[in-house]
Amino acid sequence: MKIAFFDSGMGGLSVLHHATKILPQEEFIFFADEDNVPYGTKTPEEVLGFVDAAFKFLIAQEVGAIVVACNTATSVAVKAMREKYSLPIIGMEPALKVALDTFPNKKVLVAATAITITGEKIHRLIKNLHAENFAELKALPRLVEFAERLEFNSAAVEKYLRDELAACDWKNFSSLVLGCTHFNYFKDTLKKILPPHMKILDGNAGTVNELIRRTNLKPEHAEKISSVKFFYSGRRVTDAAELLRLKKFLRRLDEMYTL
């Protein structure tokens, strides 16, 4: 099956990266809307327009399913896309339920973009999980900018995270949930900053599991190289420098995979 992974930028590569590990027999398209990244600072109306344009392109590629590997785009646009298109559309959801089930009666910090933090979807999730007293939200928008320029573990990244998280009283928390796929590139720096008891959780495995469930695909743990075509805002990536850039992102994800 040809499966599309869509994101505003390079964050969604972390979801694709996981999918290639367990679905190596499938054919993948990765669409990064590099012309409009970051989505987290845009209006919902702008994001909806960007996502709609990307979907039109991906549908034309005759994909069998689309994974919206972007929490911001999921929050803003997945409902509308499911109403418009009949193929399986899988969105991202922060691993809040996993954190609450694993660590009952402990607080969870959900880090995401500003538009996700203020969106209806995350607040509905918190309400449905009866987690109003256990979930706190934190916007970390600059991590998207750092990731897009391949700045993963610099002094500036560490200072930004230390400053932004300084007010957290970690003894009351069990875990940090990464509510933006771009944030997966910074797990080592986050582990450096967080106390040892804090767990870092993301929604990548859950999203790929939902893809498998919705499409009846069969996981296959084999040493195969998946077929992936990369597109930037609808343009096929063939330039050697850009392909090297993508390899750097994927190499970084290999480093972060078991953290």
The other form holds:
Amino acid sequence: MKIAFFDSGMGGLSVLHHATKILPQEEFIFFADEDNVPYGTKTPEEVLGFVDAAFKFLIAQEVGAIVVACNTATSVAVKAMREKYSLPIIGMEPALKVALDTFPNKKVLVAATAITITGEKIHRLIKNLHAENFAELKALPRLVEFAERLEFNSAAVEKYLRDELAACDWKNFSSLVLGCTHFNYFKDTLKKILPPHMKILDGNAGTVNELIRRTNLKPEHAEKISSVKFFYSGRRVTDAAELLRLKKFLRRLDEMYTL
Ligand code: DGL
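Now that you have shown the form predicted on its own, what about the form predicted together with D-glutamic acid?
The complete assembly is shown below, putting the previous chain first.
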């Protein structure tokens, strides 16, 4: 099946990266809206317009399912896209439920973009999980900028994270939930900064499992490389320098995969 993965930029590659490991026989399209990244600091109306344009392009590619590998786009636009199109549309959900189920009575810090943490979707999730006293939200917008320029573990990244997380009293927390797909690139620096008891949870496996469930795909653990076509805002990526840039992101994700 031809499956599209869509993100504002390079964060969604982390979800695709996981999918290629367990669905090597499928054909993937990766659409990064590089002309408009970041989404998280824009208005919800602007983001809805970007997602709408990306979906028009992806539907024209005759894909069988679309994974919105972006928490921000999911928060703003997945409902509208599901009303408009009948194919399976899988969104991202922060792994808050997993964190609360695994570590009851402990707090969870959900890091995401500004749009995601002010959006109705995450507050509904917190309410449904009765987690008002356990979930704290934190915007880390600069991580999106760092990731887009392949700056993963510089001194500036570490300082930014140390400053932003300095106020947390970690003894009350069990875990940090990555509520933005771009944050997967920083697992090593986060591990370095957080106390050893803190777990880092992402939503990638949950999202790919949901894709499998909705499409009846068969997971396979074969050593086969899935076919992926890359697009930046609707333009096929063929330039050698751009393909090398993508390779660097994927290499980084390989390093972060088991952390
Ligand atoms: N990767 C995105 C997310 O998961 C958004 C990053 C951005 O464009 O601000 O939220």
